[in-house]
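In the form predicted on its own, a lone chain appears below as structure tokens.
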Amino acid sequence: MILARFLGPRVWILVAVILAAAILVPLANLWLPADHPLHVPSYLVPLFGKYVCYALLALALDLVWGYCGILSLGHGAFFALGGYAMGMYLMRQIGSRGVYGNPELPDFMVFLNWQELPWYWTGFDQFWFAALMVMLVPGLLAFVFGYFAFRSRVTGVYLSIITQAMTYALLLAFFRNDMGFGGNNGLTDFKDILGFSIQADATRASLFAASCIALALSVLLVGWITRSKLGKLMVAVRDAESRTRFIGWRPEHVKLFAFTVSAVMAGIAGALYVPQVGIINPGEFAPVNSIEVVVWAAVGGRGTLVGPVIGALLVNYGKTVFTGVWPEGWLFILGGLFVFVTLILPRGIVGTIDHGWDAIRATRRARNAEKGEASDSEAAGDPRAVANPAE
């Protein structure tokens, strides 16, 4: 109950409602017949996936921007780190049912003559030690770069120009073919994920419903840090963050261990992403990845837990549909969507709808502390309220 209270029921309906998709969406594509009405067909299923994961990224952003006040344009970095990560043990899964036949070397390797598996990817054979540095590498790399940020006092535009660097950088280091990554092409034709088929069904789904819980339990994360004093503090550096430095406070701790938290969460989101879209490479280094995430956590609204998570799924429902129907217009569309929340809806629609709420309730009291105060001077004999009632 204190716990209930404490994240308020907002919260718990958001993380209900993604258990329950978790739930239903995959008994609704294993259970029921495909003449069902309620039927999910397997096409869709790693889709509603791909989703959830944009979701986790979206929320991973806002606890930086929303909260901290830290603009990253370079969460899409600690997302395809977290994806790699996981594309490599997908990859050391294949073995010798590649095109080449080779046990320990995956194909590319094979096709550019390498002779040995560079030491890098020693380990990546156990789900263990994948899922451990699917959220150390992200994380060590937000810890270093944030710790030399912060600590030099870099803000606003300047921050989100040089996240944005890092992962243009990293875009152009792991486009080449000596880095080991697979170059251009990336990591593929995934086989098998802890010994189950990644083309079956039953495992479709369950990744759907891993996404779903890794969502519910970040959201919960998210609500935990949030509403504690900590997150009083995060709201105090992004509100005024001179004045916080001033009375004692060391806002480039604060930063830093949101940015962190932030970079693990994008790169879980990254790693549960692959393989139910089945490859991943440089491309999702790409800088306007990134900046479209900033759309999802701005259409949906910033500083809020409900916000980001509706901004990615509304978003990328849209984009489904008009990159099918217009797809060259995509990316007119989706700069005009921004250009329109910064315009007419600074706080998107979560936020928009709070304000409004706000304000009514504001004026509904407003109105009741007026007819309590005429009616205490009527019971007080206030001859000004005698003489004149209708006032």
Partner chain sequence: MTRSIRWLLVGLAVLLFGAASASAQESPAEPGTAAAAQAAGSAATSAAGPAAIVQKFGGKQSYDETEAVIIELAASGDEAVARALRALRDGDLYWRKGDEAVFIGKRQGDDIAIFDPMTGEPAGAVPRGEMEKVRIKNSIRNAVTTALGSLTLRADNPAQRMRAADTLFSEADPEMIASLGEAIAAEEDTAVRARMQEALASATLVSDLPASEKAEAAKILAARGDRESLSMLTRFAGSTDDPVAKKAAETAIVAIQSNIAFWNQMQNVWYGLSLGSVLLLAAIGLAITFGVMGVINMAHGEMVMIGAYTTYVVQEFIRTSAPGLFEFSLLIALPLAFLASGTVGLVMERFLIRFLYGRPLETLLATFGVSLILQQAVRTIFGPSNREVGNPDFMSGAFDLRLMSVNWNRLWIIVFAMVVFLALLAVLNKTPLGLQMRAVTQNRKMAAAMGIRTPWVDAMTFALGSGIAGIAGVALSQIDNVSPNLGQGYIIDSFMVVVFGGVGNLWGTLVGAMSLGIVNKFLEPYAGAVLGKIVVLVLIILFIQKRPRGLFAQKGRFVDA
Given for the second form:
Amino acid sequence: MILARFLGPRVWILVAVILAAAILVPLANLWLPADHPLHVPSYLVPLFGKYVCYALLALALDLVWGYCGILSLGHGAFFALGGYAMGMYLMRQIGSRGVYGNPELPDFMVFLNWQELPWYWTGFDQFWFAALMVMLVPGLLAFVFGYFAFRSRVTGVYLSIITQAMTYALLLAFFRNDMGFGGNNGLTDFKDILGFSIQADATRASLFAASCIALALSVLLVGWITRSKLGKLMVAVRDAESRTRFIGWRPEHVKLFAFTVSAVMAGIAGALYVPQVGIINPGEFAPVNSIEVVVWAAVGGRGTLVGPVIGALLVNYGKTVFTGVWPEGWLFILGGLFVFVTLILPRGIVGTIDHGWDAIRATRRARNAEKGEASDSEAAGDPRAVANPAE
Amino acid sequence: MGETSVVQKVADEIRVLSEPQGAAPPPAVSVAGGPADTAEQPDGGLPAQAGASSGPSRPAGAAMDPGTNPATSSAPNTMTSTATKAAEPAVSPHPYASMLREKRLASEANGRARRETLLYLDGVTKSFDGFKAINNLSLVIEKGEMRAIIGPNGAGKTTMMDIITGKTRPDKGEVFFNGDVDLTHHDEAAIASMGIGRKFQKPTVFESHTVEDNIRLSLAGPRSVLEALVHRKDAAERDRIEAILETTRLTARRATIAGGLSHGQKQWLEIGMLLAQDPELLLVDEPVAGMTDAETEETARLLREIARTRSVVVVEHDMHFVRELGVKVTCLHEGSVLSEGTLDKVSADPKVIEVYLGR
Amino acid sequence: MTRSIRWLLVGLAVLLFGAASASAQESPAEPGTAAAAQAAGSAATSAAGPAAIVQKFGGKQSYDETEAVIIELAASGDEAVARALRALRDGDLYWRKGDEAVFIGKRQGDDIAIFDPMTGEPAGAVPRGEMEKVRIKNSIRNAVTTALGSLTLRADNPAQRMRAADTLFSEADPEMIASLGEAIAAEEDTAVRARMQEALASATLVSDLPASEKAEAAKILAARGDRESLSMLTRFAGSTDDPVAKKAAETAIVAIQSNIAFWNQMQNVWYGLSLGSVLLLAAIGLAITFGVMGVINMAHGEMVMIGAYTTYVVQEFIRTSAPGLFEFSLLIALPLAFLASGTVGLVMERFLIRFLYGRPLETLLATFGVSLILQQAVRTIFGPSNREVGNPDFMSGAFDLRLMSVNWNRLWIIVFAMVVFLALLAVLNKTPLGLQMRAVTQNRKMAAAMGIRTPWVDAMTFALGSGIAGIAGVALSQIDNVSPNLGQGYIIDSFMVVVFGGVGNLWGTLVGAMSLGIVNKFLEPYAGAVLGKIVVLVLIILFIQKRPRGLFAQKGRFVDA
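Now that we've seen the form predicted on its own, could you pull up the form predicted in complex with its partner chain?
Zooming out: every chain and molecule, the one shown earlier first.
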């Protein structure tokens, strides 16, 4: 199968596993009786859904960081913007069921004595519009921000710092009540989505399945991008930006493309995240959140498709476990993880496995070459992108 | 060509150099009556005299090549298109084009001459923090010419390349490509797309890509992001890559990750990437630095072969290599041209001797 | 270097205690002379004793007798009797029927709360029946007013005369015009005379003098130009009918308003400098680690936090073991904070950062991990809530400078930031360590070849940068909440300052910090604090894109001081 060779078997296994989860987890939750050993309790479904959204966010970051060399410390901002767009739709769906019973205005606006919806809230009662905004707002912000940043060749650490400043500025802005996004409390108390109660098990299972499908599609999308000539160009930009420029490419365009696509993916992740956790508040913009995403990708292995997904799942599962057992300990663990992964495991889990595998193959190839055998079997090209942790 | 012949050749060169007044006649005396001393007022009649040099230099370069290398046989095929392109006269501006520019051109004494050139630098000055890296530099490269640029450290060679390729903007002075394209108004990518390729001093290739992908990314063609996203490999592309791999002797290494190449192979790969760009002018910065003698020899052959169809500017310290190229030499010092002519002429120039040995 | 800073601080502290005690005596003039003059004054009057003269109000006496006492009091020239005189004028002066002792009294229901007429200290309460009021009439009141004015206007001490003029200015009593005129004629001190003329002008405005004189008075008040003059003139402009005087008053009002606007701007600049010095303190350590070494230390904020917690620990220790040392707690905390943060920095460099040189993005991530660990460690040890760090006396309170209000702690932080800055500059440019640091920054290999132990220099540089962050923490503990999140609040700002100012340039950091501080404070009135900050962030983001190397880009050389 051409596609299988195109992305490599590992990616297809990942996609298959994700899609299987999309079917099996809802089934195990809804159809299996509660006393069945494989039953998935209802409280776990949104938790798993949250992990899947995080995995999607990590994958989005990997596209820019792992493949294009842009360490964005502001991806949490795109995630939160997507979440807010979805949250606005969910707020409008509450209708007159709010505490104040105002059919038009969300509760916090009534509380602030606002008379009418701000102009930027119009349209969010329509799902299609909100869905569009989920992609458009983060995408547009990334496009404008990236346009200025990449055009003036802000690179490396400087770029990281200004992306962090960007999300910090948004954090401050969304904390303000008069921004019209619920200030400190954010948007919450959602009732239903597309007419289904957001609390219902079936809705939650569907949201989980939707998240899985979004993740699977994103893995394929990122796979397609990174295996294309453009993907090779991204890696080229990452490794030798000036070389690409001197052979006539415009690295800023390549980066802008990756950054914008990645921001849209992050926005979708945020939009799927919000109905599952039931709240979106300015805390999502906190710079710490964005940096945490980096460690997910780093743990799994940046510059690979599978790595960030595994990293996000592992780290967040660890977080759930640890915050239950030893709440104060989690930050020690997370901090230690940052240190460990940069110092000991710079390629991440998947990258390290790959590297070992490559080394084995290299020795085998060398042996073959000694025997005089043509190593042309390699000429079809290594299907996997090569992780290069050295910056 | 065996190992012995290379060694023999190098030995010859050393003998030649040790007798500076040139026991052996220089193989490529190409500058017809060009005064060796153009350092004082290079902008005077320079373009005119340089114009005379373009013709003979190429055959001279070719003559030196024994042509025994089987790889060369395929090269002309791939480069036919550029060869004809390079032979065409400069694209002169439409008569009704810009009145203003016509006026300006008319007012310049050597405007006509400039438009016949491939690369034209006049009165270029660039200073960093008060240090004049380039000082009133004037230089003309003809179409199809191969030129070697020598000069001590800090002579401004790399800055000159930076200016030509758009990495650095000159403080003042004119830089024209193909007669009427003002390079100071374009950035690196645009200049690269116009047909100026540049090899860095330190070999810079995409280390995590295969040799083949390195060349594929460099192939001339659309440079849009969306095209790259939906790009499909086709037979023509494969053929061109094949030809370039052969020219640069990297066919066997095509699937190797570039980071695993030897230093010399990286240099060749970078030259191959330049070729893939299909440029009219190649700027090559110290191509043989850190190479073995055999590799140096091979590189000289490669560059001469390229120079048959394109203009090449080589910056190099290695005098044996420059002699091997057998082309007109420009010596830079403190940001301006100190001496210009054949290698023998330049190396006999007392000013050059003083710069290299005197202090 | 810490030693030099410490000595400087000791010197500053000594100066400051002098100033603080002076301000406690409410003397705007030089403290020494004021105290001496007062002592001389009380010695001169001790013969008759102003307290004794005041006692003469006791017992039944005629109005003439009362007036005679008033004149006698005025002649004493002792400012201390003013309290009794004012009480007399207001009808609050009483004498006790039993012993004819004189008190100031305040009626409290059936009782009268009595106070000493000289010091104003409470002397208990007595039933109304036991006290008798000193009787007054209008002529007595006038006599008192005149006496009050002339009393202090004629004092030997110019500071006292100045104060009298100030009081009269605020009272704006037309009765005083005559005595003010005499005092002005006799006055030799130009500053005092100007103040008296202002007092005269304020009185003139409310008097029934001709309009032309009032117009002149308006001009004098315009020159004074403070809020009090403005309200006087506004009242006058509203009440007068005379067109000339009204016009003069309105011109004066405009002039004063622009003067006040000017001082408002100055106040903004002051706030800006204050914020800028805070930013400078937070960023200056970063200017070393990031600017000089190129190490992205995301745990820099936590170094500041460690410094602040060191101050807390020192103060706790002093509170329990040596309460008398509280005033010196900051001085004690400074070297300790330097050591604490410096040690943490040293450990970080040796065990983490040195493996990551040349990999800035990895360094960023690893140090971020360290920042999480440090935060959580502090949270575990000291608890998540804010810790109380007290201000020593010299750090509290405020004083007025013309129309500007200046907080002592802000002032000291500006001074301190400058001292740290200059000390750091000196370390970089005048010490062997600084020389080696610069050598290693410029050409590591060459420096190593010259026999400089580059790893040691790296470690020391990083420790120095971290230690300075710790010192900054001591200062910031005075104006900010000491909590585990203290550092996080500064890290982005600090990076902005360093990047804005230009990496590797201490002067750039100074200019960057001050200009960001001032811009922030000027935006605040228009945009609000949060929005102002956002605007500044956006401006910096745009600026970095325009000039990626910062305001003062490093050009080959390190810092040229």
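Treat the numbers as computed from the prediction; the structure is a model and nothing was measured. In this text, the rigid core denotes the largest set of C-alpha atoms whose superposition between the two forms falls within 1.5 Å. Numbering follows the first chain given and starts at 1.
*Asks:* Determine whether the C-alpha of residue 355 shifts by 2 Å or more between the two forms once the rigid core is superposed.
*Replies:* Comparing forms between the two forms, the residue 355 CA shifts below 2 Å.
*Asks:* My question is whether residue 364 is one of the residues whose C-alpha shifts by 2 Å or more between the two forms, given a fit on the rigid core.
*Replies:* Yes.
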